[in-house]
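A single chain comes next, written as structure tokens; it is the form predicted on its own.
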Amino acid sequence: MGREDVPSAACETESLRRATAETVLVYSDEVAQAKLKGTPIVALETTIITHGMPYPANVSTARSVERIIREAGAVPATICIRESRIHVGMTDAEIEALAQTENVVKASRRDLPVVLASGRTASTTVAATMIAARLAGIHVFVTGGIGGVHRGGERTMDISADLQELAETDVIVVCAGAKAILDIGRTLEVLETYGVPVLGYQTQQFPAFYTRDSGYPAAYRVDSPAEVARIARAKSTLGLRGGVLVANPIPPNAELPKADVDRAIERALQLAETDGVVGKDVTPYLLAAMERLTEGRSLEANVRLIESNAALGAAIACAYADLRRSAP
């Protein structure tokens, strides 16, 4: 995000650890030519694609928020690890494949060197998108909605790497809040302690990803593309390490009532208990789990939430380009 901003030591070793990250990384020609013309690129991750919807919905949103993206102006990077590299942008026919392959590895920050050197095929979560968008130079990165602490986790110590990842890599992420399933007032507790940037896009609530407002406030509001922008560039300006998140609401004629959410919600966490269900594999348990209880309401939600996202991400990546651009 904006590094030629920083002190020229940490601009040296961030060029080293590009340089290096180069070997592992492959590009898609469509991205590859983005970059080189400097078009606005917008990352993009799998886990939706291989856990976080059934098929075919997987495939026909990915391709959906693709054609969003690619429609504002910007680049979409779809991103999955396969054969010992990082694939930054996927045609249709990889994320075709991609969605029917069986035992995906849902990687996140941990399991990165495992999957690279095991040459096991792994789609990305928010944290290790984060992480390759980063090492690919792009600056924005849309997603559903982040991880953040379980319920119950002052107990369990389940807390997703996701908020770890804010406050280490500097990546404006754009997504529709914490996932409703979560204890959002302590992932927003967290966030504040690792000293993350939470805006939310012309609201001053904190949305819940079914649902438009959490019951808890945003940091900040903003109300442009263009002031996301400059928020960033500030932040990279003076050398503070870490993502902006960008908290933007479902639309209105897509949320989901909060009293259905939260019945819903209740039985999903009940049936993981007894289903023994934890670590990693819990989100995307109870996100099926809410799918099914709705009757698939949460699923077209989740759909249309992506979009959203999508549209606004690629209006926040073509301000960013044409920030750095305009910069003397």
Ligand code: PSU
Given for the second form:
Amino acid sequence: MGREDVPSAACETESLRRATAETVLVYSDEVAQAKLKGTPIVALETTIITHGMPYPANVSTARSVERIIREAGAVPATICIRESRIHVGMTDAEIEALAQTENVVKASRRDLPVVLASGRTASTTVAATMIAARLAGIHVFVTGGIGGVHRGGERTMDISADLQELAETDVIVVCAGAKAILDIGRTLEVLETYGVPVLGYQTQQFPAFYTRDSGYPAAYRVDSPAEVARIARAKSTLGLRGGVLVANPIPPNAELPKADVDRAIERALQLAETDGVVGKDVTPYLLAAMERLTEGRSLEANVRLIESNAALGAAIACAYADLRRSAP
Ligand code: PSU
Ligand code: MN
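Mind pulling up the form predicted in complex with the named molecule next to the form predicted on its own we just looked at?
Following is the full complex, with the preceding chain placed first.
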């Protein structure tokens, strides 16, 4: 392939993306306005609402995360699937309705085509939200924790599709690390293999969701939103596909005692084994068990960390927009 072919190939991909986006995506008024004006947008997932947190904490958290993003000068785009369309941006009433809907499908990459074809209502995981964000031209996505290699994954092959998505889809993902219900060491190894830059935000350590330090280092430390934006920009300039993972530790005063977390995890994993839980049910099962076993303290921590991620994600979205304006 000659060098001159590169721009036209890129152009083709871009027009394909636009055509897909026009037929499949529906924007809320707020997000449509933001796209027109060039206001920074932050994507948000909905599996945390339908499968990650109980009602009504799920709805109040979704709202507070949106409010934090708006206060920081960006626009939130909470993403779900309904009536064969990917909805980018939801009203409060739509979020409430999703939280009340029964049998919502937890949609990751492999579920998207089936859900869109069937017209069923689905929430989006990290992987599916990244796909939607990319189609919508949104560069930053905020979540709580990413999926990863499950403990015993070398035997069960239970590795979240989130990791493969980070390898392929160009979105900056802000998280609080990965929960210690996972095998964090192997999760980081897979991310390295897939070429995903893992950036500890103002820390050299990779955080473990409820706690600030997983015991494993992050590949790099970054100290400002502008630094994250420059790294994402350099990655895309090189034509390297895939995400950038920003790992923002839970605020110090919201951290849970490590011994309590470890005890609850051991028990949750035993319960999952006894109940024979497999496939996409594993993560929601473990999250619910953790909440019971910590008597709700894990939920409080979950709310605090995602709010903190929202503030950081909005700042990164603003920095990324500034960078594109100054050097398009
Ligand atoms: N980790 C959390 N909370 C969550 C999830 C993960 O701490 O709510 C959700 C996210 O939507 C993530 C999904 O993308 O679970 C991963 O599921 P699986 O392991 O089946 O890929
Ligand atoms: Mn899995």
